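Only one chain is shown below, in structure tokens, and it's the form predicted alone.
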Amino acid sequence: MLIENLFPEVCNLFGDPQNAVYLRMSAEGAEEIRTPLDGIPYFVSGRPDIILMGSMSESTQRRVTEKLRPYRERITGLIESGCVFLMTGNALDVFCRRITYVTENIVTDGLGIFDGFEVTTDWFKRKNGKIIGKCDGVTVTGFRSQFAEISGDNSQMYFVKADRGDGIRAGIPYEGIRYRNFIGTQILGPILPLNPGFTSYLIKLCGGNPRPAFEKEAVEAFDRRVEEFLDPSVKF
């Protein structure tokens, strides 16, 4: 199994980057390629079972989006034949139509591939908040802390249905986007070693051999947070 993790020097925030560890831990065989921002990316020529990309600045977003630009009809053919991506954070928002920045008064073409949905940041606007849902009837949790709202109809290409939480925006159950093998999620922080069920799942859609990582301590400490998400007292 082989791994693209995109940009891993800059995109790298929130512990995002322990999803590729973890990953490479719990496949049979797995290998990581760490792709440089000043580098072609290995999807350019090869096929990779999964790219990785995880949470950056906003002034970083802006310089993912335009090196990832001269291969979006590349990126555009691998999403159509299946190949699987995880894009967390706010890795998301470089894949739709335009991103607004509001307090650096910026508004950005992103990469449109995701043409119906637009994304507005306002670093006066912090979203915090807890995630507890469903994707293929694999529970996953997760935790959110985002300027950005993403405005468009995710109902028919979500990520996760929420059972507690909001989705892409406040009172919206459907989190993230997924289209194929796409994911993308506004879920940060190492949510491949929170949701060890989420990741073995992740492993056989791409075509290899789970085996969590310490999965008896990972499965626990999931079942705890659960329990915990699932509990009326504790807010979201």
Contents of the next structure:
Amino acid sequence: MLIENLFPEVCNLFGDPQNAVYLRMSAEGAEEIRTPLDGIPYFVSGRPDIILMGSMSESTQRRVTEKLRPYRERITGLIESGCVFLMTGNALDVFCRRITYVTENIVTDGLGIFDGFEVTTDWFKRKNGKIIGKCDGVTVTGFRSQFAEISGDNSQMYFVKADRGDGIRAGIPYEGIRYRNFIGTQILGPILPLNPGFTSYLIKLCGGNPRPAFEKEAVEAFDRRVEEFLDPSVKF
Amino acid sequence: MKQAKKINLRFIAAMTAAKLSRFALRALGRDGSCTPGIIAVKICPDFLSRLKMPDLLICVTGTNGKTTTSNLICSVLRRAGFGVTNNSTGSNVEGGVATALLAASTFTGKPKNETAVIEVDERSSLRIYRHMTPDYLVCNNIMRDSLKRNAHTDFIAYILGAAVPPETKLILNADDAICSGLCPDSENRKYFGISAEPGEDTVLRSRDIVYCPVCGARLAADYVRYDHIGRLRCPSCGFRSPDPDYCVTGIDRISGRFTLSYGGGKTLTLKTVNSNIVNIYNCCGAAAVLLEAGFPPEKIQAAFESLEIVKSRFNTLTAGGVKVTMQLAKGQNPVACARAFSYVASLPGEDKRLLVMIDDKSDNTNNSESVCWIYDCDYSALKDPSVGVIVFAGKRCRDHRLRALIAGVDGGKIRICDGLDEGGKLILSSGGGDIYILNDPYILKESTAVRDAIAGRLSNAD
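Since the one above is the form predicted alone, can you give the form predicted together with the partner chain too?
Expanding to the full complex; the earlier chain stays at the top.
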């Protein structure tokens, strides 16, 4: 299984890089290509089994958007042909139509691959939260800490339907964007080590053979979190 | 005493209510280090603007080292005979700053002390500096911190850049390229740093500054100490870390002293509070601001001789022939915890026993703490062969165990338990080396109790 990790030297906030680490440890025969921001993505000429990109600062987000813009058609082609993408935190924003940076007074066009979605980022509106829900019947737990809010209707193309916690916006149960095998989620950080069941699901989606690393310990940590997240006294 | 806005009825009402609340809170046994200030600001939003500031106002900010640095500066000032207003034992957000200043002011807002050393939370800078102008602002570093509050270093640098008054003289860490880039248009900037030490790396593995802030090309490093702390340069446009005005040019870890070079050939030998490199930066920043403020070098030197690190940060006792050390490791702060792991691993000794209690107390009360930060923290120092056993104690122990395993720590060395007291018992029954308790600052009382119980059992067994 070939993993392309996009721009890990800068898309590395909040523990997101550990997704690539855990995926590599958990998929039999996995190899990782780490593409730096000053390099040419492997996907331009090759076809990885999964492309990962993690959370980044807003200035990096603008550089990443410009970096990927020339490859928009190729990315669209990969998505349409079923290549697996896992975009965590604000990596998802890059694929939307437009990003408005309120504090910095900057508006940039995103890649527009998901044209019905726009992003507003305000450094003075930090939102933190948790979510528990299901993706194709697999329970997913996660945390979010974000400046961005995404507008648009994802009710027909969501990643997780929340049992508790907000989805794409407050009061909406549908979290993230799922289109074919593209998964973009505002859940950030170590979504894979925190969710060994979802890690297996993702590896199978890539055609790989899952064997989640430290499965017993990962499941114990996961089970405890699920128990807490379903406890009504736990604040969301 | 510095001029402030004229006092008005609102200010008097705020001061009265705040002082009364402080008195009442203390009578109830509460520390009241923040609430009186919150009340004051609620009643009089520009309360801090109307409070007269002491003749010398030094603020200390930055992700790590604020408390230690401000304590060092305070100690020197007090030993030199000055009255000092300080908030290091209280809160460093707006309410805490207001509380410290009002507690040391008369009802009409006149300061009782000639100097103030105020620690300021970076995130609160906009709200604080709009009302008061420090003479000096020391910024130790800008690193990753609580992801929920502080997001990322760009955000914190933006806040500080927007908040710092132009009149304030900045004392910045030259070896932190994010920190040294603050307020680029200011002519009021001086830098401190530590020159290259033997064996330091030259490969930049920074996660927060990889590309040149001027031209965007990939940066190179003359040396890298940890994270992005080091001297960086851009091979493309010539951007480089500034030369420090106050530079540690030699560290003698045996005598616990370092040489500070400054002012075109002057040198000063100063005692450090301990050999941890982060504390040498703290000492250097403290000495730099005092020298910059005109304090005689010999007085600084004499005061440093008797300085000790605050016991809540690091302390050691021996019980039953076993050293039991408490080392602060601030939870939710990935760099601070990684530095604490690394420091403990670097200390002499074998078969060390580590009791790690770094969960966030408030985020685990009717809540489930975000554990993203532990995956942002480098656990690899725990692989050090000198570490014999690691007990993760607390509600998030299973998460810490998994994180450590992913980092490559031998699973046979890891124990977990949900309770802190249980952690103390578990560490005693595991191995026989010195014990290191790595604790979050907000569970100082609980971890001290665990430490005392451990020490008690060790003494009884002796």
